[in-house]
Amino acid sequence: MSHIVLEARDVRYRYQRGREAICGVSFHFRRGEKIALVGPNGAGKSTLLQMFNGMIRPDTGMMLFDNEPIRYDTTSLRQIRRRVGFVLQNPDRQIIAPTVFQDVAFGPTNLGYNEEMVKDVVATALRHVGLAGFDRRPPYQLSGGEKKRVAIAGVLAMDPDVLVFAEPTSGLDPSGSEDLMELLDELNHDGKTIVISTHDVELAYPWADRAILLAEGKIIKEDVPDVAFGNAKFVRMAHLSVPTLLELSAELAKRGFTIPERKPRSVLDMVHIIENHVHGSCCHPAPGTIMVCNVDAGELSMVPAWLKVHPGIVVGAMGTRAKQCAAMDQIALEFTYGVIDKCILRALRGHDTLILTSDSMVRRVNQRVDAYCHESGIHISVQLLDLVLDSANEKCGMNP
């Protein structure tokens, strides 16, 4: 079992002259998990989040980090807030400095980093969130999505173990929301434990490893998302709605479709259910190939020429760096979110695709495709694109 990083033991909290906001809540988060606290306004989500790094102290009960009770003296709070980073819903409340560099440098400077260390961690954090070169920009000139990324960079610069986000997609358009959730996936893939609060079940259901449904300061249900959201009684008690994919799978089950024990979490899962049901009347083409180009290998400038030689191949970019590199090299992208599943769907129709991604994310592509192949019994080939080799072969008159 993974190491428990955050834990609550029967915590309660009441605001002055108000009702009890948190009513005897207990839970634990394991290192590397993605957790969604889901509930309506007033459910206690924000109050609970602020307990994770000591901004709010429970009236009774105990919060623990790494199996040690959180202490509330100044030195202990400084340490816990370094290890549990909090990103507010409104970045304007978190960004305080006149330039992006100064804002991201605020935390490391207060931790006593020397000048060179501060420059290094700020550059790394800005690069990670896709804001390299924004150092001297005043925050008021940034878009809402860019401000959100500055706030995240300011937290990342202190290298926390846990990242906590209050309503992470609030104020963002659909494209900005997709980009931000993919950034959270990247951070999680790099080893961060991610906790979000949201009232959006369609956001939480496919994203989280575990969901905690909250209402009136109490946990209604805590489990993997298809179980937590799969019982309409619990969902109603939390004043939420059942995610569309779960509603659809329930209706298909009533119509005689065989629904697997693990309920569908994506369009790909739903297509697999439908195709299994009508398998006898379906004629499946040979699956296409998913090719992967590692943008950190320094060969991306060769992709446009390669695509001209291989017409019809659509391209997706997974991760902040890959999308930026694609924009710099003017590579048209068909997929920018949910890239692996969309490429699998296209492969099932017999078409080849290309995924641009960073070195750390290449393994994730293989893991997701392997998992699908294991579940479906369909073999889809994943190949790492070697553009140097392809170029040499073409010059020698060989087939790529």
Second form
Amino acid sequence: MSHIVLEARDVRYRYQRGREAICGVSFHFRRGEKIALVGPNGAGKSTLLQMFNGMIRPDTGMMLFDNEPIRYDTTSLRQIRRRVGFVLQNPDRQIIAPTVFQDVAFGPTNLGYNEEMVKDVVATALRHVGLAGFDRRPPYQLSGGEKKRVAIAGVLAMDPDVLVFAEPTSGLDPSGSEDLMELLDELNHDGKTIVISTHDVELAYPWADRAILLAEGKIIKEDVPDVAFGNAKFVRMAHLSVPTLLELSAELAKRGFTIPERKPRSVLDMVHIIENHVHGSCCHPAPGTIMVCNVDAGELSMVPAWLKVHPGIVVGAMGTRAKQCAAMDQIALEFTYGVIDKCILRALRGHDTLILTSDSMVRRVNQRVDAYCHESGIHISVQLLDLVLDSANEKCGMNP
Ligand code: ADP
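Having seen the form predicted on its own, I'd like the form predicted together with adenosine-5'-diphosphate now, please.
Everything in the complex follows now, all chains and molecules, and the chain you saw is the first one.
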């Protein structure tokens, strides 16, 4: 099991004019986890988040980073703020410079990087968040989602281990929210520990590896999401609501449906429960194939022509770079969020799909589909598009 990156030991905090905001809280986060801190307004989420990088110092108790107590002298604080990046709820409060480049360059410049290194890390960070080419743009001209990405790039440019997001989707429209949550997944896939605060249970439930329910400065429950949100008493105590998928699965259980021990976290899980109940597991059509195109391997150029001769195939793009590549090549996308599950759902109806994604995410497609096949006993084939094309060419005698 990976090691503990952040820890709170019985921390308490009271604002100068106010009641105790954090009342004896302990938890730890492991490296690579996705954590959701969930609670109503005033629960203490923001206060707690600000303790993660030393912005707030607990009155009693202790915060630890990498098993070392956080220290509050200037040098130590600079160090911890490099390791734990903080993305504020409102990007207008985080973005300070007149151009995107200058803003993202602010952190690395302060760290003493030379000009070349600054250019390098800024370019990488902007590419990562899907804003390559935005360097000279004044931030005030950007959309809410783009500003959020600039703020994230500014934090990424310091290459932190942990990224903390206060209410990450606040102010974003549904599609902007989906894109942002996918970016968080990408960052996590690249090894970052991600912590979000939110009062949105529907957002936290399917996304998090672990949820911490917080109310009135105390932890009400901390567990995997289906357990943390699965107990109505705890959910009520935290002034939250039970996620729809959990509520629905509880109702189905009362009607004799078999609910697996791991409760449904997605529409795909729910469809599986219902189909098994209605048809048993034997009645699926022959599943379709999920094809994967690695945009980093230069396979994308073949896709438009290939789609023309396979008009029934719908396409999804996973990850910032894949979506940008699809836009450049004018490939119509049916799915841009929850892409793997949606392709599995289509495969279960016997249809083939194509996922555009980047190098590092190809493995994730295989892992998710394998996990589904293992759980369901249904075999869905995943094929790399270049292999499909090679074998088609061979059949036509084009590739002897
Ligand atoms: P949340 O982020 O969950 O909405 P906060 O951490 O902002 O909760 O607030 C926790 C408690 O601390 C609330 O009772 C809030 O009124 C109080 N509080 C927050 N900020 C301040 C402040 N600057 N001064 C006094 N009290 C504050």
